[in-house]
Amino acid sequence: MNENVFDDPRITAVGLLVEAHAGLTARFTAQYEEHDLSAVEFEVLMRLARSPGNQLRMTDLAAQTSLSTSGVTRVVDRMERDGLLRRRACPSDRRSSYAVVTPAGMQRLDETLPGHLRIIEQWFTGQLEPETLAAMLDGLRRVRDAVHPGATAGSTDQAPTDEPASAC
């Protein structure tokens, strides 16, 4: 094997954004523990929140977060439980339903996100120029959309309704 591989400026990218993840990881998880979340908790509820009417279907919040349906359905039923997330129907398909965020996982989410703006500037669009960041972002919605072609699944349709000929 040629010993110049190893100096590949494509295992530097992939290194340097595996390193960047994981310090970036550690101190949102222990912001998050301090709102009695996990990782997972905040990216559902941020994904619920950002949607239109604060809901995704369950098929398209697994599709976002690349959790299997049935892991979706057990953070969905423990955060149910905890009054953050609440179920709701689809009154056009029986089979299908909604995942919705509630006033109580909102006010999570607002005693939450202070915290992680203030980490997100200190750590990561802090240390970055304007330019920088904005072609960064660029970037990484290209790679995002290849690798995760569902991460924005359900979120640019229209809030759905309780009407029955709403689509679900």
Second form
Protein chains: 2
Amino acid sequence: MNENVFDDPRITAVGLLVEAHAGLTARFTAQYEEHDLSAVEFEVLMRLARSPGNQLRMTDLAAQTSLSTSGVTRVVDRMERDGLLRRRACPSDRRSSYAVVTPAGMQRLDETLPGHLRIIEQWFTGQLEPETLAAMLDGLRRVRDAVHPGATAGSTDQAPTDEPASAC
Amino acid sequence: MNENVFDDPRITAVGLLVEAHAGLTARFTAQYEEHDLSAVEFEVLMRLARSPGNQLRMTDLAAQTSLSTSGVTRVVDRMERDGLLRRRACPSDRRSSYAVVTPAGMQRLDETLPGHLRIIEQWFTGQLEPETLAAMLDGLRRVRDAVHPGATAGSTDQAPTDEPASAC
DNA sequence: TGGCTATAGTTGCTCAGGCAGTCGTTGGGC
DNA sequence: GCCCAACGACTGCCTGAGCAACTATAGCCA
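Previous: the form predicted alone; requested now: the form predicted in complex with the DNA:
Starting with the chain above, the whole complex follows.
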């Protein structure tokens, strides 16, 4: 193994992706904390808020986030305790339950989002000319489609409409 | 707050970055595990292996990774126990100690790297035409430079030569 | 030289999250 | 209608990581 594998363009490419991601994540996290939210809590609020009725079954929520089902149980525990969410029994399947965003939860999200968008603009999209940004997003989209976040469970793109909302 | 903030191009852009990163990370992690390494352990090995003498002071290692100093203490504990690393006293400063890669550690890295490069090629760089890749890396580099991984502590790009190696 | 402050590393405590096992529920096959 | 496999949520246990406190050393300044 050669010493200069470290200068391999593939290593460099991954390094850039990882560092850009880490840097942005750090900025996001700092801003979430101003509104007493963690990154997962923000993700959960976003996922629920964009779902019909501001609710999702626990399992579906897990599938749409970076969490396992037990992880979801616990975040929802905390967020329910803090009044951002509540559980609602599923009338047609007594095994299932919904996580529903409360008005307080929606308000918290509304307070957090403008700053979040501002940070994205400031440190990400606003750093690049429109055509560079477009090229980059094109590349990211193709990588994303290749690695398919279906398994890893994605984050914040528009929901793929080809997945049934598993009506309940 | 409007319903279709969720279709805001800024949200979409971040979503793509996060999902591409998450997908790649998952592939990497799976491959590391084939060689009994975690993601942090691989990162530590890479950082040390590219440093002069295959060693770094604990603090410097923390600064170059995604870990706090106490985190570094514990990873090094585990890796020392597994024979991948060893601690070495710093002759000129008795507070400091080096983490040094052992031959076994170098061998483990050598076994892991080819597969790692293959995965990068397969799911990332190989997915894009050279000019798309170049545009994307250009964008990532500018975002990275903006958010400056100095605070968040970066990952796998070549070490910025403007930082003193804090000779010991 | 003596003392004071800053620094390097480690450790106790805490918390988030995953895995695997459990319990209740469902739906299909007979 | 009964049984059994599959499924949804939850819980016990464990691991990894951060913060803050602590110890030892270093370097500075009077």
